[in-house]
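Consider the single chain below, provided in structure tokens and representing the form predicted on its own.
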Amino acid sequence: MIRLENLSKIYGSRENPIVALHDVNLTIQTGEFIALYGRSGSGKSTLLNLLSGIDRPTSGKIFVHAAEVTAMDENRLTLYRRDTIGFVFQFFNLLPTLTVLENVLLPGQLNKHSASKLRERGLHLLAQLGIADRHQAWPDQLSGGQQQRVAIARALINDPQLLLADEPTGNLDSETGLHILEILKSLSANHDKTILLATHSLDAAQFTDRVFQVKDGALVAQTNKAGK
């Protein structure tokens, strides 16, 4: 589903060059859940913004389902991110005038989604998560779990291929974190939704399909605790 031919991003000038990630090559099949693990800076968040085409490589190739990411025009890759990429977030990133069911929406109303289907799969996917009972509060009045839960129903409104995790659980206590890690989990082996991870805790890496250390620029395989 997803390849990295050669991939290198370089911040700064030329004459003082900070390299986020250099000729990084990578291939992903569909429903794998894969996790970039490293110290805050390594380079894991640059690579899942290059992923979304938030940000352009400096060199080098990515390709989502056959279609080149890095030769699309700001149009296309407007309707890639919409239709392609779900975003969580470390901050859940949740609008604190909406309600829980709002917030999860936003981004189906931006595809001019039938508004009576939209607003049953949000029920649906709050349901599946644990917190349709949630769907009328606001966001101040849930807790840091739930609020996350409700960023991953958003992140699913529109059906996408590919979930962009970034520190998912860097807010969370070890308990809630570990409850969010089984969803996302949940989500690569039933629902066959490939998922990166951005962590930098060891133990959320463990229950992913493959883990890779982002270091020094570059992705170096581990083994994790399935030995996959």
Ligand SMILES: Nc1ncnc2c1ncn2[C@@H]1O[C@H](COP(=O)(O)OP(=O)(O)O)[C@@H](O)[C@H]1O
Second form
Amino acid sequence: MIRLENLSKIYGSRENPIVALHDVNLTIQTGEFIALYGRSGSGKSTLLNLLSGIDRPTSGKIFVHAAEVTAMDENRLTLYRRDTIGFVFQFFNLLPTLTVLENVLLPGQLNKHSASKLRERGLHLLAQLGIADRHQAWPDQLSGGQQQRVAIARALINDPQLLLADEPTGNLDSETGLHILEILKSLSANHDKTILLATHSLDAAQFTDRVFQVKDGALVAQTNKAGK
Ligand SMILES: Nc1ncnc2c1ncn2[C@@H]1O[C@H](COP(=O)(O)OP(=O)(O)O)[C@@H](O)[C@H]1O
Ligand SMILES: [Mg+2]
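Moving on from the form predicted on its own, please list the structure of the form predicted together with the named molecule.
Everything in the complex follows now, all chains and molecules, and the chain you saw is the first one.
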């Protein structure tokens, strides 16, 4: 379970504060697929960055599986990011000088698994995502949708409980984007991953179990789809 308590983030100076998030409260169950839907500048990325410990809130608390993220020192945060969080980005962020498989294995190399076990797991994930045959390719030899599937495999290499996807379909055509959303949905439904999807697309948001509208740094709307 994830709990956000009175979470606020203010950038800028005391004279010119930029309120990116204002008093956000949210509880998410393990395995839920959640959309944060809102226009550009509404605070979606800020929320994901606070959850992943990349950034710290101005006030408020974050609990992930009973651990208080907001109380962690830098060393614990590094381990938390490595072991608990997988991140997927709009522009894939693959390293162009590494092969597909090397990109997938990179975050796993800081872990204690043997190189052969890790490689096996990387290939297994690529196979699950339907791109094992491209494991020796370079990222720029792949289509956008294939690159995003590689990025998802990379995000899963340490078997994180929480997957954060920041506009993952924002750079894909709608059919390819739909495929990526289906992959995310099946990760939450079949593999019990908790997933937060930040998106400005209502179509994408409606793919999830619960939609929260983010507006001027606040969660204002909450649409529970029928039957959920
Ligand atoms: N590092 C930063 N410094 C100053 N302002 C920022 C910073 N990051 C985000 N903001 C501001 O916070 C608000 C929310 O931004 P963001 O979370 O990136 O929104 P979204 O992801 O929904 O587009 C915006 O007004 C943005 O300009
Ligand atoms: Mg953003």
